[in-house]
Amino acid sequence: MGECILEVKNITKVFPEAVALSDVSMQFRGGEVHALLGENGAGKSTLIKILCGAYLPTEGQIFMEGQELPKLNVKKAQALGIVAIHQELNLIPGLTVAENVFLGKEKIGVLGMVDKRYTIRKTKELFERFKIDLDPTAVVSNLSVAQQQIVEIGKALQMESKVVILDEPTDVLTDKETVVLFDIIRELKAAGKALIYISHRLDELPEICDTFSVLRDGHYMGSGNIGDCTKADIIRLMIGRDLSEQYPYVPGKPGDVVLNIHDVKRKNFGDKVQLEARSGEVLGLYGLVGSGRTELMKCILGIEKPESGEFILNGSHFEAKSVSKAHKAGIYYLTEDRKKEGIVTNTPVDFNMTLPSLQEIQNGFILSNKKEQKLCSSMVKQLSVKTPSLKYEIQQLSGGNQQKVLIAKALITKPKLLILDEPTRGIDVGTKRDIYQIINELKASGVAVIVISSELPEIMGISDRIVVFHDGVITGEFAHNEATEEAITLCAFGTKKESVAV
């Protein structure tokens, strides 16, 4: 075990609306990936804006090497080496990849211009250091999510960092992308840096993590080697419960067929595509990132125009050519990126909730707040949401509490289609299961559901069928009792069903 490079002596985080964090304690050590788990909402955001200077403690002390750092600040914890890698990256999309590895950090010529040789050469360097294969003259907008992310990586090893935090860093990568990402944590875990891994896929901290720490409503739940507990132990710890019914499936009863899609072809992308939604059921939609499920699902919306096909709702012939139409048809899609697509920054949650609805809430032509008002109140209560008020900024809330805003938001429209892209990602085990439990009580009130998602065990969990794409192909099709991991995922790589022993 390394010497404690960082750590923290009984922070607490007053905000006017609530307690953050309640006499936190934790240690962080060099050559070591350190889990910070919780719940949406546990504290993790706020301990790590703490850590990076961006909030002051209310209470507690913060120390580097063993030495108090009151005060801190951005600038000051950047330049003490703690460097913050989130889901959001911040790079600038027109500069080449070494141009964002020493943003600010330039060498400037004699004739004042910044040395672009210099730049490539050291990012070069640095990258061969850690293994890391990547193009430094590349245009940062060329790169996928997965190696725009190892760029703010090297962005925080050419600051020669001792304390790296990954928040959520393999929520959008596949799996091969992960097994790079998490050599890279490996060499920088050889060169004796602190890793704080934050993550909601319990499965993969085995792999990767050495040791955990557990928050839970702002409170320190404990610490402990990850290979001394099992998934069950560390739950518990978490939402302080056993969650003994991971995917609580409820049969569906399909009824009517709400969508056809029907021989429906995209431009340069597979083949003809036939599918059926049905009422009171779930249908699961998988393949891997590319395969063509979410472009399908957009085609349905008019986001998107399909080369051939159509697509018949409700027995009739049926063209989306604007979402707002696809609204009023009773077809609502719930974005897989909340951040860009599904939330209004800056707006408070009851406006988030009832901006596509706002005739639910009108009194003649003019908007009534005494209805907005009832009509939030009763899905925050309905969903759980975990909102100081209606008039909270959403971007305050945790990921999980988002989520179930948007969820809220789909529902006061009253669709008879409701797609679900990627409805978990970034959200912790308690928080899902409450999805899931949406997501029954939808298809039990004879609503059609479409689940699209990249975790397997997700899908294979809530779904009542399994469609499963390759390359825009549909390659099988799977009821509940019959699919299996294995056949699933020779489905995803391209083999038929009928050439799969199920």
Contents of the next structure:
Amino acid sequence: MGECILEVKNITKVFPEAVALSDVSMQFRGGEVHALLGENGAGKSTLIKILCGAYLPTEGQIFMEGQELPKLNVKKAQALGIVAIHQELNLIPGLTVAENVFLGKEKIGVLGMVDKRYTIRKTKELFERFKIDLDPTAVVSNLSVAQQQIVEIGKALQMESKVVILDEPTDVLTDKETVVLFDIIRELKAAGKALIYISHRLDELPEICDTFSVLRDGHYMGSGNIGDCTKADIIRLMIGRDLSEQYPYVPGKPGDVVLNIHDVKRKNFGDKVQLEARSGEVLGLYGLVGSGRTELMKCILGIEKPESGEFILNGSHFEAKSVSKAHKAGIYYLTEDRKKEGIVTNTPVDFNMTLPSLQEIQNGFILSNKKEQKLCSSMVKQLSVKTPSLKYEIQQLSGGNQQKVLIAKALITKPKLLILDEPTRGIDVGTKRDIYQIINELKASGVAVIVISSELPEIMGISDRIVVFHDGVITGEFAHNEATEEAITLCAFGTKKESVAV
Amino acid sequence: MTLSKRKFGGAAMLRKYGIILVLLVICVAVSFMTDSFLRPSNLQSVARQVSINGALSIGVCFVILTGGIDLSVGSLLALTATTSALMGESGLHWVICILIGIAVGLLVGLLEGVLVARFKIAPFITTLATMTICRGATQVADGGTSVRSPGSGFDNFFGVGSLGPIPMPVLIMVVMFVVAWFVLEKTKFGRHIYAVGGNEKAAHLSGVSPKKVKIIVYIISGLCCAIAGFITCARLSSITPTAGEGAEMDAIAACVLAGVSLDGGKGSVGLVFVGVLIIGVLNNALNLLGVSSYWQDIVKGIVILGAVLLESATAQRSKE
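Coords for the form predicted in complex with its partner chain, given the form predicted alone:
Following is the full complex, with the preceding chain placed first.
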């Protein structure tokens, strides 16, 4: 093993809403691939952003080859050779591979023109050194995602980087492309670089990684050599905590089937899905990000068209021609992406709350301010939303209160089936509990609730029934009492429930 | 940064209503600089002049609120008015001519709306294209010469007539502003416009159809163009092929002065009325002061920039 190149010591990062990292220390060595593991929201991306200089840690120190780096920023980090390759690639599609690799570092020749031949030659040399098989003169927009990722790596190599961070690089790759990527990673390793590798695919870790560290809820849980641990050991480190207090679970009384998702298959994705949502029951959908749960729900709303199958609502065929038709039929979907698809920024709380239900506050066809205020203030009271007034602009509320406003908005439509997509993402612990209580009350009043969550403890803590998705396929279904963290996690990683020893 | 300070701070008030102050300052300054500005006859002519831009600005405001832009209003003004005038020449009653002109405005609006909403062509490009098409169509229709208005009934209704002391075009514009304000503030459709402009995806998930809303705002803009066209035509009893050239810029400027965000979702049509008055008063004052028309454009541009800078400065401060 090589020298320790990058080290973080006692890093704490506090956001206004929550503590993202708490007293985390880690070492990353040269010539080593270090897997950074943890559930969604465990603090991995916050740590990466701190390493890249995008966030300043609230407390703690970062050392590069023994030197402390105070006030690290993105430019400094890049100059020092810390480069992150994110899932969203930062390439300019209209330029060639070589031009992208040397973007901002072009050699200027006669008359201020870019010396193209120089960049092409240099790129070729670079690629040969790391055994990358890619044409420097190819235009990036014509490349596959895998090849584009390799261009990103090429960019990192050109900068003579010492630390390369790969954020879920294989997520979008086919098996064959993954093999190519791993070969390149091995070359980088041989060149003495420190690699930090983030992936949800635990199966591929032994093949490519040497060591690992685990984060859970912003805390450092431990490190080790990949070879010394089993997958189950690692999963136990990633999850495992007392669920009982955070989740006020009350068993539901499942009634009639409200919605039957009958053999629905999406285009080019997954397989037929058979699923039932019952009144008075919380159905939890678990899976990794990208397992197709959200898209399936959007099929119910008619936003996406399924390739085959049908939806049966209260016993009869249902097809939503528009979202408002779905609302009228009693189906409401609350988005996972509060900022992009949830709140209407620059508009007040009441505007957001009544948007899907304006007919409720009309006198004839005139909107009644009085009716609106009455309706909204009763919702604010019911859900204990903390807002200075109903006319307060929604984006100025905390994330938790924004979410409560959006839940109020959903409840005003009086849904029979309420779909909550990541209902507690980015929300503090206290408000999370409030939201779980609201879900319990809805369940008790006979609403069918579907909760999508990528947080395992949450899904286990609030669901009467848990269905696990992997790549658009249901891999397991568990009753509340029968669910174990390990079994669910294995299903989420693609193992069928039948072959999981519960 | 306490909550109460943010909400009730003077900066926020200034940001929202500062434009009214700007109008007052300009009016006071102009009335000191010239004797004739405050004369009733002059004020009446200012009011008449602004009615055309006022009508256009309403349509443009609707479109901008959804996050779009409408560059075609000046050309569409000419096309609708010319069509009506030509119908009048062929002997149709002026009321029928109006209806046909309106139909042309609605149709072009519908076309623009469908291109933007259904075919996802950028509003700037769509309306840039319809702008040239409408101008060209106008010249094809009238052969490049002026056409007489559809008769004195028409002229009286849209131009020279008045109700008491209020000239008809002014009355029409005021009614339009009141209706626009009512629609935007008091109806479901108005809410939907703001929602689509503020966050299209959120609006969609809330059961709003962004496509429908976008198509309708372009149709509304088309209707406003037709009315502005009639007022233009009635004022001189004829319509020229170049009528309304550059009018889209004054309409957009009025919206920008009013703080209507070009990103959509933000702005008040009431303040657009003030924006229209500022541009009208400015035009009139520069004429009264004998400033050459070249210089007028420069001054107008500077005032717009100044007002917007002032607004962004106060916005910055209220953020801090």
